[in-house]
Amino acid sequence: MTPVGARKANGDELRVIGVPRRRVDARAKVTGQTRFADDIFLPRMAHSKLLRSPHPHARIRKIDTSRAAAHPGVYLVLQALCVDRVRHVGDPVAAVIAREELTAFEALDLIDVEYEILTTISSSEEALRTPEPRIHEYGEEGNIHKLVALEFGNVEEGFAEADEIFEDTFFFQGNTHLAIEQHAAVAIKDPDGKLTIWSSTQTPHYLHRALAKVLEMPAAHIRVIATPNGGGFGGKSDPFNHEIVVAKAALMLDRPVKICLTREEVFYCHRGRHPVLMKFKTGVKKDGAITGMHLQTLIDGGAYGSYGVASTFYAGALQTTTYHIPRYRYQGCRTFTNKPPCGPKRGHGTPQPRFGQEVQLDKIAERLKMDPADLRLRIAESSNALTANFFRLGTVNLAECIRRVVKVSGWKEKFRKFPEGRGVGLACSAYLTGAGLPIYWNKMPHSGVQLKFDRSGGVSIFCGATEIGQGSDDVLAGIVAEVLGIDTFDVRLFTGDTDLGPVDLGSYSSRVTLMAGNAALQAAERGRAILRDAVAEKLEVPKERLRFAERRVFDSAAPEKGVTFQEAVCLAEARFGTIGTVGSYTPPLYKGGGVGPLRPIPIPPPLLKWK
């Protein structure tokens, strides 16, 4: 008997979603058959390694690759990486492509580079004090990458209404990812002269665009296949220089080229969490209600931009989604420094100020003589709320979560009851599901799904979403199987391939279930409607009475009257022709949906005078 899960809106039982079952990729992973990028081996394959800078900031005066190029087993040496300057230790200067990986390693030592050492900028405060030399010519001014200033409501009025004002400064030290799988990529020029690259990327579509731009090739002649990821966490969201290198080398050599970074090199790629210095000014009433908040952040971005502009916005704009803040002002500043570049790690931009806010809430609770859990329950945002900065919140179960944690942890019996030096604490965080905007502005869908219905009774899913271990393939299979009344084992998945599936913007910001899931739902419902028309005609029953379950399509009033799912597909194909459907999803646009301002405010001088 099929286990019963939750219930649909129409009262029918959910038989796939919410029901314990084996993940669609489970067997391959537990038996070691999943092929990650470094598992790909092709005939005549060469190997690449990158020469990296030993200096944090230097001008490249001269590169001599002649000795490396003459080394036995070396096929090619590429120089066009850091063309004029290196900006952090580990910045790639040149690439060697050789017969074996060890040979490529050996040849790196034969490349002679003459550097002119430049001033090293090692912190955000130093970046503000050191406008020259500029690490990059783009950005705001000097070594400031991005300035953000937003205000929603009159914050000064909020402070005037407060019974208490709290001002605190916090620092959150940066950190980095440690995915089990290092970055890797394999590229090949196919017999038609087109490029195919397999990569452990979270964003095949963005890599596809970057390759077309850098290699000056038509995008239609490039195929990106995102292999299963052994962990991403945001660290594989950027297009990387090693991916460009193997692509260019494969085109030049007309042979496959692979690169797999060492663990040390992964740390040079970084894209981890930004270090942030932050100032909070918060007004509260005696009952703990917040009347207004002013947040300032000084963000250390490292040597390159990455997703840093988004991180700078998120550090402020998402601060209003956990607790009710009726008036809010945010000022953010991201700087360039001579360190590996920070990027979109795990809710990027939000954990740092969330940490500061939670610590300050504990201080507020102490001053007001309130239980920290009770304070948070007093100010927690609720479902369907509209935040000060115009985020429309959907489902918010924060208050219920706090209540349950307080109950099962024995919070009331433990808080302030332990001996000195021991204790318990409580903190909350939140993040929105789905990124509201793509990294390049357009009005096209953020995700698409195509379904192919086969006469054998199988269904194939084509989608650009990337499986990085979070279970997105299983989500897509589960949604389609639920709608069509089949088993997930009847579904074949073709995901993360720019040649096979429609565009999906990538696996980041908790967006795949929301966006690709809705696209899959739409495609499956369209397919179900086609099959329902054909079966209703065959069974001579109203199509509204037909149900899809247990690999059957049947009359809900007389369940014994029906056809198999396979027969339903054949009936539909006989009537309508080959059956295929599409679905897509674009998030709703509304003021604030792109983490944008209601009205900008000037950056006051104190922001640029951090001590």
Given for the second form:
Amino acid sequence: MTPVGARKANGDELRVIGVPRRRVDARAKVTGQTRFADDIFLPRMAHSKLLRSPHPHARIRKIDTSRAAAHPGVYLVLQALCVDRVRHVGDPVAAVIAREELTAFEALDLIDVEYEILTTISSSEEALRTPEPRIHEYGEEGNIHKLVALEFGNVEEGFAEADEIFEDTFFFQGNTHLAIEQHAAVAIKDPDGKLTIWSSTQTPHYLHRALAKVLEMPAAHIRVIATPNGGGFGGKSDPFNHEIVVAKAALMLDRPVKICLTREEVFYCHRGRHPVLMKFKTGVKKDGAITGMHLQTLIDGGAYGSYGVASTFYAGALQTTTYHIPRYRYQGCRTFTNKPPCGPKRGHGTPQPRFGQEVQLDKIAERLKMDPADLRLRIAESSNALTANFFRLGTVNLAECIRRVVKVSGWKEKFRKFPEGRGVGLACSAYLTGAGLPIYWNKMPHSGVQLKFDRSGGVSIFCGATEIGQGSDDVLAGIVAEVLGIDTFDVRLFTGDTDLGPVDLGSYSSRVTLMAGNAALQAAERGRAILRDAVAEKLEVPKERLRFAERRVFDSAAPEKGVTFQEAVCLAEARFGTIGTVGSYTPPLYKGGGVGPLRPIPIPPPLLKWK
Amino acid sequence: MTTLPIESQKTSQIRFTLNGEETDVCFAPYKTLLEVLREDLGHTGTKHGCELGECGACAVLLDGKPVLSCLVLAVDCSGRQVLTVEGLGEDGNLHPLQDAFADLGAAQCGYCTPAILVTAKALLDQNPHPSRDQIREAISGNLCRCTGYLQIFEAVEAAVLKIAAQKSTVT
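Given the form predicted on its own above, I would also like to look at the protein as it appears in the form predicted in complex with its partner chain.
Every chain and every other molecule in the complex is listed next, the one we just looked at coming first.
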């Protein structure tokens, strides 16, 4: 958090950002008025339940839905959710839409499915050993989904220079998000025949695209509204089959259709942290300096891809961002297995190898007879460094962070001083702020903001950003209020709605404050410039002297000379017409200065020979 | 004519006190208090996270004591007092717990918040000056995945001070 009294570039004190205050959405949350997806109740609303596979891997020989369809209270049965094959326990096979949720649930028992059981692949090692049957037709080969092989610098040379080589194998068993809100969605056919869906999704834009593709409808005729998420943590960032089911059913039935997953079903949706088996080979000098590192990962992806290609890259990308590693080689392999699919979960692929790296560093410290904190201090990467894999670090300041933690925690007094079974440890981690590339290749902005300036003195913010508890609404309101010198209470937010706001790619990768925030900043600054021109003309004051604060626009040389913010909007509107501005953010590509764009040197990608 | 499935038949009826108001409601007999509050009475402030009695998101006060409304049958609530998050504030003002939660970042996604608020209120009604450990124990049945609980403890403690200050001005 910015300290109170921090200043803007022009020397003005920050009045909103960094000043403790109530979040814009806090009142709704403490009164229970925040409307989550399952809080939506509409007239004539039907309820949906999914029939899920009891088998980890099976061919669907036959489905008979006639008994379910004839059950009193059932409106519709949809089949072929999984086309001819189920790939994990919980993979959906059919959906029932009924007048009551319980009716839909009971009618699931009336669907007759004949399965032919297929070989179950339950671990990555098994997936490598069992190329057939393939869980998917796509991927590298057999049951390997994705291989990544990158080398930066000559790692073997690094090992030759080392005084000691450390080789260790670690396993991270995976985990799930467990957001307290279960996934829910409601869809309606709008009165004009278009589709609207409310869903607890972190990524309304990606859902929008998925629905257009699956329903074979123009995206312009689909409106996705991301309701505030009762926690996401990555678990609500994939477009889900239940969202497609309610959308399709609402269009077919011409009535609202809702689904709310049970807790058990949320575990089947999963998309949690991948189990990863990893091997670290690290060369070090006697003083602890790392001369080279080779990381191999074997990643258990579960039954579907999810964002697994990205996860496989992430699992190797950030090892170099904490400590100076001059030469680095990474080989990653994500397999398909017959388990609920893994995907993005806070830190997306990076915490697993981080765990391995940090444990290995402790072993290195032990062998070199160094204090683990001192070792990390000695090798900590510095701010603005360019890593071996071409990451330009920002204001990392890791060494200072370690020093302070050591001081405040009483590390020197505690380390190795506790009785058997208790201890203190120190580990570091780093993550990037926002992904440089969107999930689908394009050159458009990653986030956009529109502002509407009202004669009332109110400002409306329109943005696709999605509130999942992290405070994205408040970030937008805070930035706009700061720039315009108004209160966050004067701001209205229209967010997470694909019809109302410009695209924001979603709440993932810790990207919203950076990207939507910069888009909001640009839109607000453009609005301020328009207002300033109108006020400068009216007051006959040079516009450079005008300040925006406390709902006023005034002469900084003579603060009593000014107009209210509302009057400023009216002046601008009279002078220039209706006032609205836009802002957008596209991640920069690094160019020039001897720093090339991220250009990994590919090495031949032989299958990992995992023993 | 087809007979309505049992779940569509609103054959149970109770009268109880909801947030201080006499309330009549008809519902299908199998329904839990949670379902009746949310689906039949439109009180969606009370949430659900598991409907198995594990997460605590559905807590309400039944005759002043916290219960998991997903495990209480609505038919058992006849003649009783139910307090939900919608009934916490008074005279158009937020309860001091609500103010403190809002001001101190104790509500992030806000999903577990309603249940924690009513659970904390039950604690303060019994024990106006709880220790940190007593607060911790009182809300130990309420899972929160965002905050790490620290802000929640601090907010309850801030509310304790505010309530005490209010009482001393009144007397």
